[in-house]
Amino acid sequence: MTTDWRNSPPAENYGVDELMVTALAEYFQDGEQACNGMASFIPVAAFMLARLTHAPELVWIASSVGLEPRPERIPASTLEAPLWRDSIMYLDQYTDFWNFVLNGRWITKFCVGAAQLDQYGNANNSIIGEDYHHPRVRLPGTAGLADMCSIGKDLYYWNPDHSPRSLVEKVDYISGAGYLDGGNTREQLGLGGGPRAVITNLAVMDFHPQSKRMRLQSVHPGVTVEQVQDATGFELLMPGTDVPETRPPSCEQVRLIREIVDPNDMRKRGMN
């Protein structure tokens, strides 16, 4: 049952993990399907929320495996049966997931985490440096993340520390596949879908239409555009207008995500 949040008036009291949420729910609407991965705890409280706001139709299949769980708030973990033990149906992940993914209907928009992103949407969770044998950094792997993001999906990213280190001119390597060169390359190799938008901590980015670079869509209360600047690893493409502040949560998003959503807090996990 959805509640009449949009009557609700903007909340003065909420953190940057309350806004996140917020502004990527707003992506999500009734009659899509909506997926999530591993530490995902931003895009699950987002889902749980549309769910319980604007969008109670949205379909959410939970680590690849739970079909419309149902956990009464957010566990530990996302990837593990405390989140989707109560799903009304359940999904082997290395077949039956994998028939829904492939199959261009469904399953259209997935939620993506990673430890470097560029300017073409780009994600890099495999290594840091230029030897992949022989990396300064180790990350965690792709899992499905290769496929995903080159299987027609819309995808949104999430990252919780805007800063030169994770929004980078070009990624060390590509775990998973945004607009590659820009342009239309991502078209030219016969993949759909693609990076739609980048929430942070800062600010909310989406890409340029023909060039495909990372766009500024708005600032978070209390941030310039200058700060999201030096806070970016390469030059980001302005609006033709000036830059609006993101929305804030109404008061009853903020009730909502600290009383049903997740009394626990895990939200903040990996916040600054």
Contents of the next structure:
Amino acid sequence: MTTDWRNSPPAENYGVDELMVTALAEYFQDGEQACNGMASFIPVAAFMLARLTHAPELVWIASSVGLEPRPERIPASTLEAPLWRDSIMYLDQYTDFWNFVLNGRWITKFCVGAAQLDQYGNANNSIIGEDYHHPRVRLPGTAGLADMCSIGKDLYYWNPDHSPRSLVEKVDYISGAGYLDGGNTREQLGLGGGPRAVITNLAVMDFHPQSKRMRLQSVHPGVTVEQVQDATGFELLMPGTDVPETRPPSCEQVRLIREIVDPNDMRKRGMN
Amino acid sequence: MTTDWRNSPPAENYGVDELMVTALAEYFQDGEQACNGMASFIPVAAFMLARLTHAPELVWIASSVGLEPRPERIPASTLEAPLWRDSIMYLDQYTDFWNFVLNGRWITKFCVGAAQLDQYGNANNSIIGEDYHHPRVRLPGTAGLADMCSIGKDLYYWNPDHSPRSLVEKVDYISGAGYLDGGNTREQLGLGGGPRAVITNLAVMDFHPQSKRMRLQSVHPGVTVEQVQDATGFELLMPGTDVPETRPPSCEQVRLIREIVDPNDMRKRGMN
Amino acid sequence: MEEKLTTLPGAVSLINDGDVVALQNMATQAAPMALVRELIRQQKRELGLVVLVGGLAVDWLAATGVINHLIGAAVTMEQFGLCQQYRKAVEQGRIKVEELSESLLNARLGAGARNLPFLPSRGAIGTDLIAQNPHNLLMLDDPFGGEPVVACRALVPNVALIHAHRADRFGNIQYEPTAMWPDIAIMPKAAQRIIVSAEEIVDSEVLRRHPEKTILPGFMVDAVVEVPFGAHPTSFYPDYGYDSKFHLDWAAAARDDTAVRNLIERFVLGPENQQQYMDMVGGVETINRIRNWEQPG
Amino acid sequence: MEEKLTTLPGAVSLINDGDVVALQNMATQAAPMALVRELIRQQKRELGLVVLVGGLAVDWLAATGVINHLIGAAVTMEQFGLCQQYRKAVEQGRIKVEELSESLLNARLGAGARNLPFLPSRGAIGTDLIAQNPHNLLMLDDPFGGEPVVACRALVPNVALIHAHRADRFGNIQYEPTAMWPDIAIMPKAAQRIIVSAEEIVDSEVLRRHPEKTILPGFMVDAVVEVPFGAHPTSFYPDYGYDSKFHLDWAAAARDDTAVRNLIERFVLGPENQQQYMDMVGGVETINRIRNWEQPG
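Having seen the form predicted alone, could you now give me the structure of the form predicted in complex with its partner chain?
Following is the full complex, with the preceding chain placed first.
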């Protein structure tokens, strides 16, 4: 499985799904543990790619159930048995997985999709609207997101539909705590960790160290800063220097994604 | 395994160990769940006998590990695998057994041996002496006793050595809460259940409904009230009427104990 | 041991209108669907549901007016999308939702199981979930001087419904090694009654061959029913996968109340027993497909 | 995956003087005795022990001056009697004891594992254990108005020592179905480091055949050592029973310091490796006896 991915030139032909996978994969390193939940094709592809390239010692807990599984390819669900059945360990959710996650020493990074994300990285998967009991839209619910956001994890948001609907000034409901009202409001509650990056189909963002406002980190090749700002429901902070371009996937990364990791293009289901 | 135990006459030849087994067995009925811990030969014999006679539907959780085991006979340890290996379920201690016990609906009766027991049914398996950190005798420790005593269980103490050393006016250390200082002091802490009976080699005692002081319920055949009082480190309450005699084992009970339940006489190890 | 074997109608008759029902269900996995269909057939009303992640079962129960509140962490059918009937009912105020994170739900159920007034969590601090729910969630100072916690009030459902791989007639329940979500690991322990459907009823001797696979002792279980493919159309590892076709058909219909009524009539109210239901959903062809875990795309 | 395979001396060198060491041990069952002997050989000092129910291991560590405090629910060798060396050390004030009931110990460890400041219990209310231990146990009102609880402060041992049936060289640990006491189920999860001895080291492919038997993932484990009969003279179901003869010999000697020194010299300090140790304790004869679970009487 060793491939010459280090010296592979930038790909000419790639999809934004592939770029999102490679951008997300960069955050996961040897010696860390990564887990995925439901409908998480982009993160799963990122973990599998990282393990094939720069992070062979990245531990993967598939579906938060299966340790070090060897699926032949990404199946149609990232929660069902085809992903995790060939594992070294089945983690019992109540007694294993949540103990490991809450412990704080393991699984320190978590990938999240959110229906709404605001300028301080607060996330909403609960309701759209004003009235919690008569919402305009009932979303699926927070699941484990509210936990991951409050127990010191570094959070990586992926968003395949960068738009003013999904990146909003203020979320209708905080179902995952980001930096709350910015500044030190998160720290004041004693919460460690927090949102680290937002990877969309247009750009990569991070958060300003003091104000905790969302900040443009790089734009994807072919995308302008204006396009990103126009697609964002609040004013993005700009980095100190010129906005760099997101590093595109290498030829080898694209080959690995298409031929080994995800030949059935499940990652495109994560795209709108 | 059906035997004519109902019409069996009182045994002429039996040991006090066998009488203690039959006396304890009476408290356990169909539809209840019984569990045993370490070095609990008398209770294990009582459960096995009850299941062979009046309580075939008594559920037994051997060693708090094995559900409905079928040991051929009582082995040399009531905690080791020979007792529980042939079970319908292995209960994980942390996630199963303690959940079931704490729940309050199951395993509502618990059999206990205690180095010291006082007139209010407080138990001590921790230390003898004045100074906890320099005890005269370091006892094994409370294990699960302190829990069972405070979570609403009915407690049945067995004591093969009725003496002023083991039945004391006041325990040196409360490692299992009985009726504390008597009266309603236990209720005031919100504790349900409590000590129900004390079965020794001389007598059976219970507790006065109001004062919660230990009260003689019956003396074993051949034992006098004076002998019991002399062997007790505090004044026993007397029942309203004459003190009855403890019902002796029946012939069939003795046969079952000796031939089926405990042919290796392990129950005698529980005797001093 | 006490006899617990009964029929689907007999088992579900133990559930009363207004009960809070803990439902095993993870998106498209391991839901006791035959028991859920029987809830609808018996026209239960005003039930509350407790789910970790509810799926199609929740949508059916919402569509048929069986439930009026839900306590849970999420409701979704994963790749088959949101549960549209549930969603509409919530948006119209017909179903009230107490949304909890997984750690808060686990804590509420853990406290219920262990007869504790509450268990603490550090999850969800800073979210709107806590202020929304002062009856069940309160910030509490650490008596030892550390960081505060969320005290999560004990939750004791009236009934837990689960589907298992096998059971004996005395209610001893076995489960094959698979993803043990909290809905199977803690919900039944917290509930007052437990109703189980099982792929097969076997002799107790079969259970004794693998005592480590037994997850619930008979004395805790109130009723057990034999229902082969009782989790269909959800998956039941390792026996069978989820039925994609069925989920896709439901997802396509679920925004249209007439189409929904037709599907409920056809699959829920129509079949008189599990055999008829399995014939209705495709019989041997479907069974072969789900046994092979064949999924489109 | 990261290599975790090492030697007994290498594994035990990870433990520092003064560490709090969680020790798997239930009376006569499943103690990591080879690791315990190596603790003595390396002359560790001022260790604290955390035990659910300590047995012979505790007596050895008390006799050799390795430990100066113990947190646990009981210390006894069941039918072989009290641990006399431990008992004397406590009575003389050389070992301090923090006595906890099982539910309080479970709560302290559960809080440590889950990074919570405390977990509540309703056990032990009314006993002297609570007033004795205000640093770690405090009565706490239920914020929802119910009965008060005992708040049990998080306990995070520096190291957990366990013995397992098999492991791979990357520290994935498997356990055969048996009595899963809290010392194996929660202690390692609470500890900062985990050191494991295993009956055998196998290829990871062997573990994949039964992923449900894996109880600890390699990333949590710091060191793993192959030690056949590593739990002798305690039992290790299903592989072998406890060695009654060995326990009886110890119990007969344990009140006599000279006899104790002789036994420690002979069985702990003398043998240079596990093979020599097993020869010293009776070799094939003993192995056959314990494999058959033969017990006197």
